[in-house]
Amino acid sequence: MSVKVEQIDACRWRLPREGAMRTDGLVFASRQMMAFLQQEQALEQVRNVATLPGIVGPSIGMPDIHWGYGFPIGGVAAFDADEGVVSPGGVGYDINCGVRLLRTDLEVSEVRPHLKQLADALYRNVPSGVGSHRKDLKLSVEQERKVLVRGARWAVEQGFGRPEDLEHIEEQGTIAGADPELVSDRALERGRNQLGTLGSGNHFLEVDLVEEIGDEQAAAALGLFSGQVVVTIHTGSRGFGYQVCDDYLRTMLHAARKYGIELPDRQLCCAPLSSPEGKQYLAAMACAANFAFTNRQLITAWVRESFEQVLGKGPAELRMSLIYDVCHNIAKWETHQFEGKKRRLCVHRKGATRAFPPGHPDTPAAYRHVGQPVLIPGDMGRYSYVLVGTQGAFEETFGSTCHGAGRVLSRHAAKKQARGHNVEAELAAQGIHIRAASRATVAEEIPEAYKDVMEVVGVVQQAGIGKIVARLKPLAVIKG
């Protein structure tokens, strides 16, 4: 189906309201990106989201947009508290998939001689792959319920991290309103053994080099300097979050019929925010979000432990601290200014990152003069980026920006392209050490499977919905 698009400027495109749409679509993309997008289904999904009741402002697509379940990945949509809806498809199966970035005081020259051993230790200490688990971490049902309510705070209370870590996590690592009674026994069972694991697919753990600084003031505020070694963690709520989403899709299909909501695509199934079904989903979603915050907090503890083991340095020498942890699959209540009025909105970010501006009270005090850190992974062969949020994002995209590079090849197409290549050897020749649960995963995640993230963040910066702070280059990559 051909989707009508109108170019607004060099990086903005409008999908004008027509048919059942209640509002315009707004997509951030270069001309080249838009030519590619017009060949696939993500634009149609932006239009479909624009038909949902109570949507406020446009249905938004970020430059890393691509097809997803119901909502596009790289999509943002805000809904009115009284007339709007909440949709599991607007959050995604991997609830609170997110990224966290740790800094060290180490320069690359100190770490490079130990990189292979460090990659081995990280691969050994942080379980990865489908069904992976730590043999020495077994939760009781009661402990798991505490995780779902307290999030990363529970992990810190058990000795997995430091109290100051919590100040540098979105929502301090706990989404309020979580109710374990609204989660199925199957979800609890799937999650119990998976806490503290990377999982599979595009999830990863990377040792990175700060290759280039783009904004000295912001970099200094975040504790970043050129030649520094940092660590990126990308994972989410594992089988627990998947099961919560799957369970509530059935509830939402029933609710959409019950409340007379017309759906252009049943994958957009939803319920009014004010309905019992909508409130129950948000409470269950909060459980999964808190599971994911805890998951990344445990992995952080094992990353610190691995560095100490391999480098023979203590915490005081490594000075390994959390820069920030940000969600990119979530629906959250937030207050935004819209058409001159303060509005309480439920903002769906699916494959999109919160990017609050300097001065916002929800930005950690240490960063409030430069803006909230935004972490944008690229691919395992090129680079990733650190940005900060801007006033432009707050005014135009409900304080949101992109979340990554965005796939251009399906997993099947990537594996086909990788045939005949020794991907691990090719990356090792570039000084990048890979450890993975399977060769198939490496093939699925070849750099060519993704857009060049430099082009994605270039559009973001040009549009004023994010500001580049630093570019990171991978040194060692642990894949699921």
The other form holds:
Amino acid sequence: MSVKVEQIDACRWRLPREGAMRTDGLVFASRQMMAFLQQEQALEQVRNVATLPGIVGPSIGMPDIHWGYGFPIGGVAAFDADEGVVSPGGVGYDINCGVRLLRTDLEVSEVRPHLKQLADALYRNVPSGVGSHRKDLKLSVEQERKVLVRGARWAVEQGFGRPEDLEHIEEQGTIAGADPELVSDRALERGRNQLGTLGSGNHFLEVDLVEEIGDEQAAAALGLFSGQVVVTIHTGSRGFGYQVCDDYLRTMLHAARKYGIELPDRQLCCAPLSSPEGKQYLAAMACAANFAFTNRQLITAWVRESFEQVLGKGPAELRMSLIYDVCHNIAKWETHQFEGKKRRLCVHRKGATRAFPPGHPDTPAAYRHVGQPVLIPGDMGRYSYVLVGTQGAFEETFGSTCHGAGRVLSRHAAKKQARGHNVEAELAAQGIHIRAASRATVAEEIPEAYKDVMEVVGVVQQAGIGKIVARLKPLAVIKG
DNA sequence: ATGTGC
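Moving on from the form predicted alone, please list the structure of the form predicted in complex with the DNA.
Let us now look at the entire complex, which starts with that chain.
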């Protein structure tokens, strides 16, 4: 199906309002990316989102956009508090999937001799793969409820990580308004032994090298330098968030009918933000978001332990502070200036990252002069990026930018292409050490399965909705 | 993404 697109400039495309659309679509892409996107269903999904009640501004697609459940992955949509809706499909199954970046004071030359040992320790200490869990951490439902309300703060209180970590997490690691009473027993049961696990698919734990600095001032503010070793953690809310999403999709199908919301696709099911169903979903979503923050916080503690064990150095020498933790699957209440008026909006970011500008009060004090850190994973063979948010993003995309590379091959196609290759050995020959619970996952995640993230962040920077700070190269990768 | 497929 071909979707009508109008080129605005070198990196912007308009999907003009027509039919049931209440607003335009706006997609950020190079000409070459757009040629690829026109064969995809993602653009149709950008148009579908534009039909939802109370949408404010355009239905936005980032350069890493691809087909998702109802809403595209790589999509941003803001909704009015009174007229608008909230949709589980606009958040995604993996609620508060996100990325965190830890710094170290280590130079790559100090780590290289211990890299295999480090990869082994991380793989041992951080459970990965479908259905994985740590035998020494099974929560009671009572403890789990505290996790859902308190988020990363709970983990710090239990001795996982440091109080100052919280300052460098979106919302300080706790989304307000979480209500465990609105979460099913099934979700609670699935979450109970999955806290502190990496999961599978594109989730990973990576030791990276800071390969190139793009902005010296911002890099200095973030504590980054060329030749430095850093650690990236990419995971979400595991089976808990999946179950919350699944449960509420059912609720929202009924709600959409009840409130007379016409849907071009049932997967866009939603409820008014002002309705009981809408509020209930947001309170349950907040539980899952807090679960994910806690998950990344526990893994952080085990990463620090692993480095200390393998390198025989203490915390004061390693200086493994948390640079930042971003959510890339979430809906949030935010204040934005729109058409000259300050408005309270519910911003859905599904496979999109918040990118608040310099000076924004929600950016941590240490980074306020450079902007909010934005963490963009690429693929395990090439590189990832660190950016900062910009005024351009705040004005044009409700303070949002891309979240990753975006797939070019389906999981099935990637597996087919990996056939006959020893992916681990080929990456090891390039100095990248993989430890994975499943060989099939590695095949699905081959670098060729993804767009070149350099092109994605190139578009983002050209459009002014993000500024490149540093490029990271993988050294060791732990996968599910 | 997901105790991965109705």
